[in-house]
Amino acid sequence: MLVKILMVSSEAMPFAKSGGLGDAVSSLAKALSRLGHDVRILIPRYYFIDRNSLKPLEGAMGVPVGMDEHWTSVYESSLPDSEVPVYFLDYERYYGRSGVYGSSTREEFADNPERFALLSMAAFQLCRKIDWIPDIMHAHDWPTSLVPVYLKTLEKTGDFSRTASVLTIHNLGYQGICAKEHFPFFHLDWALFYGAGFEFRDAINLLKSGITNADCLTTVSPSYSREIQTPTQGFCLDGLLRYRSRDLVGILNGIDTETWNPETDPYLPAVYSADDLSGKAVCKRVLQESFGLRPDPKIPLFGIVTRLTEQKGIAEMFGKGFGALSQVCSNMKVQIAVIGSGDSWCEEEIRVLSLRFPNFKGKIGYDERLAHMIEAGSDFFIMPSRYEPCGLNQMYSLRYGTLPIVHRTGGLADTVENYSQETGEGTGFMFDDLTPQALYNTIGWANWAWYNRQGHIELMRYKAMTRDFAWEKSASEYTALYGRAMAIRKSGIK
């Protein structure tokens, strides 16, 4: 069964990326295209996307939202190394500014509900403009959660009467909650404020409306699909998700195995494979030198690439006076290299720790080359996320023979196999309770294995590097889900 799929997203690599969403959308689209599906993507043309590199579609496109017809332009390109078309909605008032969601990681644009309502409604107008009606409209996270709402209400009959909707929840912690004063802009009857599931504590919850109306729902790992149906990780939507559990499926994200490949990675000073790790030793030395750490192949190097936010377990790692890192650097013969940005207190603490400990060095910000270097040059990768819907860095680490140290949650639990001291089996080190002590103990466990079970480390590296995290399996699971969504749409029942 070959399917026509329109992905509507706020991000798509390499054009716009704020987190893992951009990687996932583009990689999934390419994998679906390789299976023979006709898949296309719509995102905004943020001002940092050069319109001179894009092909304009002829004629303006009207999008009815609010009280007016908003006249927009559309540009076209394609994903690199693929035939997947990417369409860019151009509207200077909403997208001609710095940032995807806000001017910084701590400040969102006040008009985000309108910016992404325009994108969601434009998806239908684009399909009419190019005379291409999809079988599936695949929305991603809260910014495009209005797509399944529009499909079930305004577009219930006519051109899209046979089109089904799928909504992927990449991170339930972000729900698009806003004041109900935004509702008139959505071009919907006020009766739908309650009837379509928008109402949330006398405000609007865009993700809740998408969950209520989508034909099928997915999350980005099987464990996360179960976790979000519990009060502890359901962010007040666990009841609704349990109600929709019949239509909720966890499909593990893959990774881009062309971009993240230690055998061909152009960012590395030397490439390597599971059968020949000599290049990894070169990467370690260069990484140590880059961060101002003493070049020494015998000392285990622990890497961290992260957003410095509460979700990522930064308090337990870096918290002043109680975080695990100070004790690790004081008591263990290790080195730690970190890059990240986010909460200002954590950025400052990393600067202080970098001056305090000669075996810890951190860089604030993000650098793609350094991210690849940390994955390749480190021996272990620390990822103590409070919750992790899927996670990509632990899979990058496994592919690069860098053993992850992770909290047993979400996609981390689905991708990392815990180390056995008896057999040497496993691909990483896991802990159950996110506390500074548990994190300290698990880093110490990995450090013990490095100095006392080097044969186990080599066995784990080989097993990790030969795991298959390509998107093809996930794409096949999405194909099956699309068929189910189309059957639900056709039958007219939930």
Second form
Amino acid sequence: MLVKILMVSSEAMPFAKSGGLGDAVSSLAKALSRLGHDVRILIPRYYFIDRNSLKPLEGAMGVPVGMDEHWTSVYESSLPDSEVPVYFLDYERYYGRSGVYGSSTREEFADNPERFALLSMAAFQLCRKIDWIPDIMHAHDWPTSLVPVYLKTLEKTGDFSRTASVLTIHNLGYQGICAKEHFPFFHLDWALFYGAGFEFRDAINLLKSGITNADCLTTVSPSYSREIQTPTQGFCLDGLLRYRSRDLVGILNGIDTETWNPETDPYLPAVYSADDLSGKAVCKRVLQESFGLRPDPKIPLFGIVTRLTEQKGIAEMFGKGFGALSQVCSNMKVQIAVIGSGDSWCEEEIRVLSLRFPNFKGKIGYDERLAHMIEAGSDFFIMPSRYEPCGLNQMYSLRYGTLPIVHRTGGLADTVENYSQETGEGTGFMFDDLTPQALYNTIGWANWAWYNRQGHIELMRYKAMTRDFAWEKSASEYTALYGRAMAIRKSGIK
Ligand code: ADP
Ligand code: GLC
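Target state, the form predicted in complex with alpha-D-glucopyranose (GLC); input state, the form predicted on its own:
In what comes next, the whole complex appears, and the chain from above leads the way.
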């Protein structure tokens, strides 16, 4: 069964990305297109996406939100190396500023509900404009959670009566909670504030309304789909998620194996493969030099690439006076290289540690090239996330032969196999409870294996690098899910 799918998203690589969402949407779209589906993407034309590189669609497009119609324009391009069309919604007032969600990682734009409501409503107008009605509208996270709501309400009958909705939850920690005053902008009857599941502690919860209304729901790993149904990881929506559990499926993200390929990666000073790791040694030396670490092939190098937010275990790594990494740098013969940006206290602490320890060097910022360099040049990758819906970096690490050290949670638990000292089996190092001590011990364990079981490290590297993280299998699971969503939509109409 081949279907028409419109992905409506706030991010899509290489045009807009603040984290893994942008990677996941584009690489899933490409994989679905390879299976023969007609898949297209709609994102905003943020001001940093150069209009001159895009093709304008003729004529203005009216989008009814708030009390009137907003006149927008649409541009078109496609995902690189693919046939996947990407449409860009242009509306200067909302997207003509720097940043996807805010001007920095700390500050969100106050009109985000309006910005993304416009995008969600525009999805329907766009389809009419190009005379292409999809079988599936696939929304991602809170920014486009209004898409399933509109399909169940304003667009229940007419052009979209056969279009089903799928909502993928990439991160339950972000729900798009805002004051009730934004509600009139959504162009919905006030009765739907309660009726469509927006209400949350007398405010609006966009993700909650999406979860309530989507025909099918997915998470980005099987473990995460179970975890979010528990009070500890449900972010207050576990009850609703249990209620919807019949329509909730966990499908593991794949990775873009063309962009993240150590055999061809243009960001690397030398490429390498599972059978010939000599290029990895070159990457390690260049990484050490560029970070100001001693260029020594024998010292194990631990890499970190992350948003500096609580979710990623930054307190346990960097917490002043109690974080594991300062102890690691004092007591172990290791090196650590970090690239990250986010919470200011943590950025400051990384600067302090970089001055204090010759074997710790961190850079603050967002740098695609350095992310590739750290994945390639490091021996181990530290990712102690408090929770992790899927996580892409540990998969990139595995592919680059850089063994991950992870907390057993979500997608980390689904993708990393714990090391066995007896057999040398495994692809990484895991701990069960996230504490600075557990992280310290596990880094110590990896360090011990490096100095005492090099044979095991080689075995693990080979196994990690030859594991299949391509999207193909997951894209087939999405195809099956789309069929199910369409059947649910059909039965609802009858
Ligand atoms: P999340 O989306 O929760 O941040 P993921 O592991 O799914 O976590 O994806 C993170 C993505 O963002 C990866 O592609 C990673 O390389 C990238 N990334 C995160 N921080 C940085 C940074 N400081 N510089 C470059 N890339 C980064
Ligand atoms: C979110 C999650 C991350 C996941 C990514 C892509 O950002 O935090 O775990 O890999 O989305 O699905």
